[in-house]
Each structure stands twice: as structure tokens, then as C-alpha cells.
Amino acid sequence: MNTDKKRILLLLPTKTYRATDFLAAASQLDVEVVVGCNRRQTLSDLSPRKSLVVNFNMLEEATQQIVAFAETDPIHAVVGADDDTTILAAMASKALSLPHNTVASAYATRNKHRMRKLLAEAGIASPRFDLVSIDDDPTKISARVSFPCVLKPLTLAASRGVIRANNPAEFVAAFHRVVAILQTPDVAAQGKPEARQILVEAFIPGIEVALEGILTRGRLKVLAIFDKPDPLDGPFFEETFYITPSRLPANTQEKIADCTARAAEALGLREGPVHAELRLNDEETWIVEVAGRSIGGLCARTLRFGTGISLEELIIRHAVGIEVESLQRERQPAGVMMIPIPHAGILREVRGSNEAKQVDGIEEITISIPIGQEVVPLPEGTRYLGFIFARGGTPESVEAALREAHRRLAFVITAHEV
């Protein structure tokens, strides 16, 4: 065994999009990886290295497993790839005396009610909110709510279960729909009390942006600010386009960075990647969410730094203390379109891929749901049909390329078989 070689524990849920890119980045750095996953067989073909089966819902038990493993196979960093792994990454890092975010800060990023309370206490602009139970009477709740409002689960990601209501009737319908999502087997099986609660927030009008950053001892370095050119006004909040660099004025981008830094401090985040969602209007710069992990899906492929290193490589370098020559994003504009699911059913065929790839500026089109599988749109769904990536001379040309490529694609989705 090479005792000088860095070894990380990479926590990867079975449903993550990120496995291949993180493992490739570790290989590029010659960093040994121990894959921590809730199912061994799912990732065994991706990594010939050691693996560790852990239950992301049994945090104390999983932490003990990791500590026991590290006694014979030392670990230099614990890296969580997705939302489901951030709390365990903090707990394990603490137990192993590694640089980490506090468990409390990780929990705050995973519980939308806790996040809202901390942001409000710190005087950071975020929407008015109320916490209700799934056992409450939605008709009575709607009588005290100001409209429009947004209902959302406390811990689900990727806009799952997030619904806008404009009046009492829509509120009652949305309430029942969110309850149904919280009672689906994959959510209910987690056994968390948060699965019996719903956050009701005031709807914040305005444009939405995303910030990607990395924290080092509490100091935020902005890696990219993404424009989201499509309006996100509901009733559901399916994201489509991420375009960088942002076309917003420099002073507005400074406000976005400052607001994110203050929000991260209020939540107690100090180390590692940060992904923030914000809304901007004439009144204020508002924090929608802050996550203690990097951008989701395959969207990180839009970002390259310094001499061409990936975001995953940058994250691993930061985690194990390998110096990064430059955190500056490459100058060329880039973007991604997360392909939305038009309606539920079975994906039978994808047409027009070759034509879409011929669009000037398109680099890659990845269909992430196999043919023959069920597709479920938001707010119940958890996945996109795939991702389209583009680079170009201007943000406008990138956006145009993504829209044209998507226009050339056609998805054949049929009803479920009886």
C-alpha cells in the first residue's frame, strides 16, 4: 500500500448522476477512492476500488461504519456528491477529525424550515414562511395564507413537490398533492418527521439565478453565476437553462455573491462546495436555497477551470488539500439545458438526436433515462430526460444553440401498459 497516496471516501447515492465524473476526476488526480453507497452492486462496475455499503438514513450507524473502516484504511477526506450525503459527510468528517462543515450547518441546508429560520434571524432577505402538518386542514390553513404562495416539502430536492397556489382552491389541491408525494414509499421509508410537514412560503416574483462557489475556512470564492433565462413562475418550478457567464450587470452580480456569502455564514457553512439559488427583483436580492454541495445533475460539465480541470476535480483537490493553480472559470460562455419531461408514460423513442448534435455550438447530448423506462414530470418526478451542453462566443449564442437543439429533438412517450 502506498501510504503517501491520498484516499477519499466518496458518498454516492444509487440514483446520482455524478458517479462517472467524480471517479474520472479522482483518477486524473491519482487519488484513491472508496465508494460509499447504499447498494454495493450499483457502482461496482464503475470503480474497481474498495467500496463501503452505508445506509444514508441511519446516520449514526453509517458514521460508525466509516470510522471502523478508516482504522485500517485511512481516509483523508469525505466527499458527498448529492443532497442525500451532506449530513453523513459532515458527521463522518467530524468523527475522523477532518476539515468539515458542522453537522448543524449540513442539517440546515437539508431542512428548508430550519434554513428559513436561520436566514430570517440573520436579517437576510428570504420569503415569509409558515410550517404546517400534513394532518392539518388545508381549508383552514388557506384562510390565513397570503397569495400567491408556494408549498414545498422540507427535504426533497430538484423542485420535487414544489407547487405555487394563487387562491384557496389551488392551495387545497396543492396541499393534497404534496401530501401524496410525501407518502410515496421512497419518501415515507426514510422515517423522518420532516416527511410529515410542509413549508408554505410567500411567492417571490423576479428573475432567478444560481451561484456556484467553494468555501475555504468560511471565505466564499465564486466559481460561476448562472442565468436562468426561462421564467420560473409556477405552478411547478422545473429548471431548464443554466447559462454562464451571467449577463447581469457587475454590481448586481456582486450583490448575488454578497448575499450568498452572508447566507452561507448564517447557516454555518465553512468548507467545500456551495450551490445557491436566488431571486432578484426591484425590491431585494432574495435567497431561495443554499446547498452544501455542488450543482446537481450533469450540469457541472458546463464548468472548466484553470488549465481545464473539472468542477469535480476542483472539489476533490480542495477536500484533500491539493493546491489549485487557478479557480478562474474558462472565459468561453457555456450552458446546459435540462430536458423536461412533457408528460408521464413510458419513453419509447428519442428522435432527432443526430440533427440536434449538428447545431453549431452543441458539445454533447445525453439522454439519461433508458428507453422503455417510466418517465414522471414534476412535481412528482425526480429526473430529467437528459442534458444538452453547448459552448459559444456569447451567452446569447449558447442559449440559442440549446433552444434549437431541443427543438430538433422529439420524444415518443406512450401511456403505461395495462
Ligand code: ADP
The other form holds:
Amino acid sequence: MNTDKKRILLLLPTKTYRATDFLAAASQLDVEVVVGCNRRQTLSDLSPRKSLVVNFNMLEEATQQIVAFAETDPIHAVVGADDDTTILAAMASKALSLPHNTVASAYATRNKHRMRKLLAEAGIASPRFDLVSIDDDPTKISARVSFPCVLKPLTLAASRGVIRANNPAEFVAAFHRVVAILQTPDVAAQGKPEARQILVEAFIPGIEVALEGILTRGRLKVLAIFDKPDPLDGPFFEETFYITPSRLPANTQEKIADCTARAAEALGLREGPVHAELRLNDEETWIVEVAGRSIGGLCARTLRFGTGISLEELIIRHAVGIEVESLQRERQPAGVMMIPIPHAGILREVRGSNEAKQVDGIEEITISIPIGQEVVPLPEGTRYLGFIFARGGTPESVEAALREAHRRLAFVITAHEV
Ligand code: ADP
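Return the structure block for the form predicted together with adenosine-5'-diphosphate (ADP); the form predicted on its own was the one displayed.
To see the whole picture, the full complex is given below, headed by that same chain.
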């Protein structure tokens, strides 16, 4: 082995969408990769040269395993693929004395109540909130909340269980629906006390944007600001379009960047990728959420930096100490549509893919749910049907291409297994 070569530990949970893209990125760089994974099966699928099976839910034990591994095979950076890896990445980096986000900050980004408290303490615009227990009487709570409001679980992601209520009757119905989600086996099995709580927030009207950035010693470099041109007014908050560059005026974009930087600081985030969701209205620039990870799903494929560097490669470069400050996003407008699940059932067939691919500007269409599998829409579901990617001369033409491609697709979903 070349002893100068840096070695990274890439934390890839079995269900991540990002394994292929992170591994492809690592192969572009002169780094050795150890894949930290929670199941051996994924490892054989990906056939990496080295691997470490760790339990992402047993954080102390997993950290010790990583430290023991690093005694013989030194690790120069720990890179997490998504939400499920951020706390372990912080703990392992701390134990290995690598630059890292504090463990407390990683916890704060994974608990929506803790995040709201820290943002409020730092005076950052974020909605009023109230924490309630699933054992409380929703009728009584509904008498004291202001409407419209949003109910949400504390630790879930991808808008799962996030529901708007406009009046007491909707509140009670939404409350029972969130409780049912919190009691589904996959959530309840985690045994977290947060699964017995619901956050109730004031609904913030306005448009929504996302910011993708990277922190180096606490300084935020903005990588992209995405517009979300479809209104996100509820009752459920299905993401569809992400289009960059933003069409908002430069001073509004500065406010978005400034607000994200202050929020990251308030949470204690200092190193690595950040993904923020913000809402804008006449009153304020509001933080909906800041995560210490990069953009989810396959959406990172919209971004390329310098001469074709992927977001995953940029993240690994940053982690091993290669300068990324000078890297700029390719100027060409780009976008993605996350294809929502129209209704529950079994996905039988996807029609129109060839016609959709022929739309000018469409680069790729990926259906990420295999034919024959069950599909569940929000607020209970956790996945999208797939992703459509486009590039074009303007953000408007990218949006139009995505809409047209989606119009040409038809999803055959039957109600029951036959
Ligand atoms: P998750 O982490 O599951 O995505 P979020 O808290 O980010 O949960 O909420 C998901 C989406 O729901 C947001 O992107 C936004 O569109 C909407 N949303 C959440 N909270 C509010 C709020 N207080 N006001 C308005 N919209 C909200």
C-alpha cells in the first residue's frame, strides 16, 4: 500500500440512496475507502476492498469498533452519507481527533425540538413551537394552539408525519395520524423517547428554498440555493422540484445564506456538508430545518463543481483536507423532480419513460422503487417513486422540461397484490 494515501471511512447505511455516488466519488480521488455499513449483504453488493460492519444504532459500540480498526489502519476522515450517520460520524471523528461537528450539534440536527430551542435561544427566526406527548388529549391541546399549525414527529425525515392543521378538528385527526406513524414497527423499534412526543409549530406561510453548503472551521461556503417552485402549503409536504440557480433577487439570496450560517453556528455545526430548508415571506427569512449532511435522495446529481466534480467528491475532498473553497457550481441551470407517490398500492408498471427521456433538457430518469413493491404516499411513506433530472439554458426551461417529462410518465399502481 502507498503509505501517503489517505484512508476514509464512508458510513453507508443499507437503505441509503447514495452508496453508488459516494463510492464513485471516492474512486475519482486517490483515497482508500473503508465502507462502514450495517449489513454484510450491502457490502457484497458493492464489493468494496475493505469494510467494517457497524451497528448505526449502537453508537458507543460502533465508535469503539471504529477506533479499534483505526489502530491498525489509520483513518483520516469519517464521511457520513445521510441523516442516519451524522451522530456516529461526529462521535467517531471526535474519538479519532479529526475535525468534526460536536456530538451535541449532531444530536440537535436530529431532534426537531432541540433544534427549535437552540434556534430560538440564538434569536433566529423559526416558528413558535410546543412539545406535546402522544398520551395527551388532543382535544385539550387543540384548544390552546393557534391555527394554522403543523404537527410533526421529532426524529423522522423526508416530511414523514408532517401534517398541517387549520382548525381543532383537523388537529385532532392529524394528531392521531402522527401517533399511528410513531407506533409503526420501524419507528417504535428504535425505542427512542422522542417517539412518544409530537412537535406542534406555527405554520409559516411563504415560499420555500433549500441551501446546500459546506462548513470549514465554522465558515459556510454556499454551494447552491434551490428554488422549490411548487407551493408547499400542506396538509402534507411532498417535495417535488429543486431548481438551481435560484431566481430570487441577490439580496434575498444573501439573506438566505446569512440566516443559514447563523443557524448552523447556533446549532454548533462547524465541519462538513449542511443542507437547510428555509421559508420566506414579507415578515422574515425563516429556518425550517438545518441538517449536518448533504442534500437527500439522489438530488445531489443536479450539482457539479469545477470541471465536473460531484457533490460527493467535493465532500470527500473537504473531509481529507483538500481545498474546496475555490470550487464553483457549474453555471448551467439544473434541477430535479422527486416523483411523488400518487396513491398507495403495488407499483405494477411505469409507462412513458422513453417519451419522457426525449424531452429537451432531460438528462436522466431513475425509478427507485422496484416493480412489484408496495408504495405508500405521504404522510406515512418514506420514499419517492424516483427522480427526473434536467439541465437547460434557464431555470424556467429546466422547470418546464421536468414538468413535461413527468406529464409523459404514467405509473400503474394497483390497490392489492394479485
Ligand atoms: P423533515 O425533516 O421530515 O423533512 P421538516 O420539519 O423539514 O421535516 O418539514 C418538512 C416540510 O414541511 C418542510 O420542508 C416544509 O415544507 C413543511 N413545514 C414544516 N414545518 C413547517 C412550518 N412550521 N411551517 C410551514 N411549513 C412547514
